[in-house]
Amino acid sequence: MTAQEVRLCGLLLREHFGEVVEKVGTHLLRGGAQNLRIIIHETGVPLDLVKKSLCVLVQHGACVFSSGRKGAGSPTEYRTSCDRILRILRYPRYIYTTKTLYGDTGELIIEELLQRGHMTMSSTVKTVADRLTQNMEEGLCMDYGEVSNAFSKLVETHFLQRSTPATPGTPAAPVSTAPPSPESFPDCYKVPHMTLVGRGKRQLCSEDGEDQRNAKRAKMDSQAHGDEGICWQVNFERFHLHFRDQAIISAVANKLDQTSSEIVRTMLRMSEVTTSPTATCTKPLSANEIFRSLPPSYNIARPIVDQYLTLLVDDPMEFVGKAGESGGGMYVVNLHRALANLARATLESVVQERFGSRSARIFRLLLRKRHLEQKQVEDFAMIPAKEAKDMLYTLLAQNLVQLQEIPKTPDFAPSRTFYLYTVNQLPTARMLLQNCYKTVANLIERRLFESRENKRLLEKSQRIEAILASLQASGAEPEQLTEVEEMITATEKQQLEALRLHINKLDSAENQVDESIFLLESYINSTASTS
């Protein structure tokens, strides 16, 4: 774990859970597994706040706890997960993907589970149905059954999974709240029979006492739906597999055409269940199976499909490989090779944006040729000697290019030594990944700074929006609404518009950098699993 990762994790914890949780979380990231007494002593945070912070982290799967390292009777130790905290950065992408696949209902289900860590199915269905009803026209309500069906579809496609069941027992038994693998227990993707019937309810304005009674009644009702103690959480790994497949499909569409990408999409969809998440390639599929599984809207003859498959196999990117001749030919999608090529394209893009097209040409040349002397780089890249030398030294100073010395004699005399330039893709990808972490942390800090600097203006805008909403709900006259709107001056409106535009740009930049982070992380993890 690097300093940039700890810094980014701290900013994400502060933004979503507050400064106390940030302090406890970053302390555990730096210090490793620690018991409650050490955490209180070294952070200086009161006992009750430390307990609440640990509860928040455990609830969201960012902290695991186990018996002490000294054996039975030793205090429970807590350990935070850096990878799980960094997933917070990808929350908008998870929500948007679910909305694209399953509509507004699926979007709200994922949003609720991300906000609360894990929930029972009945409480999730009721909360989502109430939220959807609140936004529907007067007289319309969302049925619990529709939300339950959307929830079941998310479980069937493994985007949701059960949380690790609590195992009461001795303190010495290790207890973990890490996301389980599907094979960890048999009912991970089994939807319980739930006796929840009804429709979503609208929130009505009432007195405090009535609100408390309603909350208490809702809490009592939630205990009798047949799914007590069965909590669900978001399966991040399933989302990551979907993102990986979409990146491969998009790359094929950009390199070749839409039909080629649809063939690759069909191959990936057919091998979703049979292929392990850490596999380097999918299970072999015959050309006959691929042809029969293509969408009916693609009215393609069998010989054309064979031509496209041959084209994909012969392509230098090697996204698709041939594994045999039976069944008209057996084909696989080379997942590791695809991720390596996507990471390579990301590295080339970074070099081109930072140092120009000529430096990118040298970088691509070294990736392809592996080892070259300076004179060979000048000749192959067709760049003047002085410029090539400056570009090579600039890339060398940024650790994007490495210099390897091969001596002819044991004394390493410069006159009898070959100096070869090369690019090591994996270490370069790791370095670029740390730069991405630093970039996202800087973007978040800038966004928080902008919000602090304009805090008074934002609070005033929120108060006026709340007043307008209450007046519109009570059927106020247009003159009253205009009078309230005029409480913000024209200058303040311009400042608000500029601030919102600036913050939207920062948010968009965070999401774009996260796409690069995902590709680099996937490539690094894939390389580690294959080695």
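The structure displayed is predicted, hence computed values, not measured ones. The term rigid core refers to the most C-alpha atoms you can superpose between the two forms while keeping them within 1.5 Å. Positions refer to the first chain, counted from 1. Compared with the form predicted in complex with the partner chain:
Once you line up the core between these two forms, the Cα of Gln495 ends up 2 Å or more from where it was.
Core-superposed comparison between these two forms: the C-alpha position of Ala469 differs by no less than 2 Å. Domain rotation between these two forms: smaller rigid part turned by 8 degrees relative to the larger, from C-alpha superpositions.
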Contents of the next structure:
Amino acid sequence: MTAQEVRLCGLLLREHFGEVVEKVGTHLLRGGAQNLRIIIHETGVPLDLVKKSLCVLVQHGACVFSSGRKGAGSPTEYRTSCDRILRILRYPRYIYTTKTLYGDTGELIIEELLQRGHMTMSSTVKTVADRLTQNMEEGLCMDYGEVSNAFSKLVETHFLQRSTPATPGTPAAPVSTAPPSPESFPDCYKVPHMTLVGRGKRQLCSEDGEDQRNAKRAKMDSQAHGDEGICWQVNFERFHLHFRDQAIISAVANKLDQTSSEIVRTMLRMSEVTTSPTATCTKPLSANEIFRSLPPSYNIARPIVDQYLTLLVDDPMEFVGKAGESGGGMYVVNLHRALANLARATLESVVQERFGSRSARIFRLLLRKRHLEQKQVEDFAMIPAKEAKDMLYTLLAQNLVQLQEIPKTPDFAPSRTFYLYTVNQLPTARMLLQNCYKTVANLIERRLFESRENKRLLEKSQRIEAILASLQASGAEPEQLTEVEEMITATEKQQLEALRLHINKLDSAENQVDESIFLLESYINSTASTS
Amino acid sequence: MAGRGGGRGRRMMSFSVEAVCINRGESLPPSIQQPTPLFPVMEQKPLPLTGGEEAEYLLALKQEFRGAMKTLPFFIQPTAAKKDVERYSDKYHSGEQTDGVTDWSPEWKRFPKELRVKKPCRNGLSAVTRSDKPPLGQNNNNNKTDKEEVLLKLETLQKKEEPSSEEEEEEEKKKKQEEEEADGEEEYDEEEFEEETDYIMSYFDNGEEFGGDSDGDMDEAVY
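For the form predicted in complex with the partner chain instead of the form predicted alone, what are the coordinates?
And the full complex, kicking off with our chain again.
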């Protein structure tokens, strides 16, 4: 847990769960595994609130508990990790992806599960059906069956998984440092058999038919639906695999063309189930299979597909590799190499936007040629000596470029030592990732500051909106409405507009930085698993 | 090694001057006299944010999510700060606070036993002041007198505020005494001595009904 990560996690907890949970959460992040008494003692928060905060954190999967280190009988210890809390930044992206794949129903299911941490299938289906019914026209209701179908589809494609079953306080549980992952349980993706028949209900029903149904539903609600105790949670890793695939496909589309990206998309789709999450590359697919699985809207002849595949293999980006000759050629998608290339492109664009295209040229040169002396840098980059020197020193000061000393003599005398400039991709990526966390934390702080500064104005506008809404509901005349609207002066309206614009910009910026965070994190995790 | 440069008296640096390419004619950049500015001038302006439908939809999702989280019971408010002056509107406020908190009851099987909150606190304030009371005996008294007190409130339609549980006890006993029209003040004094409330008496600020006792307070508080 670096300082930047802890700071960002604290801000995210504050925005979503309040300041008390922030205090308890940051304390756990900084302090490692602790038991309840230590937390109460060191944070100074009252007992009730600490208990509630821990419940909230456990409910959302941010905190795990285990029996103490000293063996059975010692108090339970609580542990938090940054990763889970940092996912909160990506929630809008998860919800949007589900919308594109499974429509509004899927979107609402994922949104409910993200808001509540984990829930049983029956309660999720009921809540989502109610919400959908709210938005539908009068007289229409959402059937539970449809929502259950969407839920089952999400489970089949592994976007949802069962939470780890509860085993608190069992003395036989081994004290292991790593809590069991949900995947280690065999029923992880099995939809339970449950009896849930009915329709979503609207908040305000005035018809008799609806009332009867309401009465029936009240009886049904108290029934058990056969799936008590089985809680579901969102499977973030699956979403990340999906995002990774999307990034590769769009990179191919940008570099080559639409047809090549379709071919890569087909290959990735075919290997979705056969590839493990940490695999370096997909299982080999023969060109025949790829040709047969292309979407029917693409009427491409077989030799053209072969040509495209050859082009993809020869491309310096190395997204696709050739693994053999049988079946018309066996092709794989190089996942880790693709991630490394995407991370490299991110680093290069960062340098370009911060320091200019010539510094970016030097950076790319050093990435390709590994170690170069000052003179060689000037020659290869074709930049005059003085400017090259300046740029190199700026990059060195920002720690994007490192200096490697190679002595000719054991005493490292300066006149007899080679000084080589070099760029190491992995440490630079880690450093930029920390910068990204710092950026997002700064954006959040600025947004909170802006809201605080204009709190009075925001409250006034909220009050006036509430008054307007109540007046309209009770059927007031237009003069009254305009009179109330005029309570906000023109300058205040302008200020409010400017404030909204700023806050929207800051929020959008957070979303965009999160995309870079995702790429860099995926790259760093992929190197960690291979090494 | 360290004396080599100093002994000659010439300006020599630890690294070779030519290798770092500071040629003869050039001088070092001017030394800095003050701290660097907080926001240095940016030579390269950053690119504008990517707009488009997707970005706007993501933005809307994010803001809605934040708003929704604030209304859910997972959003824990800190305990209300101690009021400076008791206000009439407090009885309306205290109801609002505890509404969302009790909505959510987690599945206790998945949680360690020690996290179970036995009794939800009725009022943020009373939790704070309750934890201040050292002896446990008084807490038991509070549990019993709560119900009686509620009934009394409904009957008498009088005082609404509950600054501390001590005062609740005293209020309740005081009301009983008023109805009986017995030696209210004598009993009250006895209570006061019995329960060692010498110092805490000074919190009780209701001058209307205990005008007589306020002088007594000052006598005792002189310690």
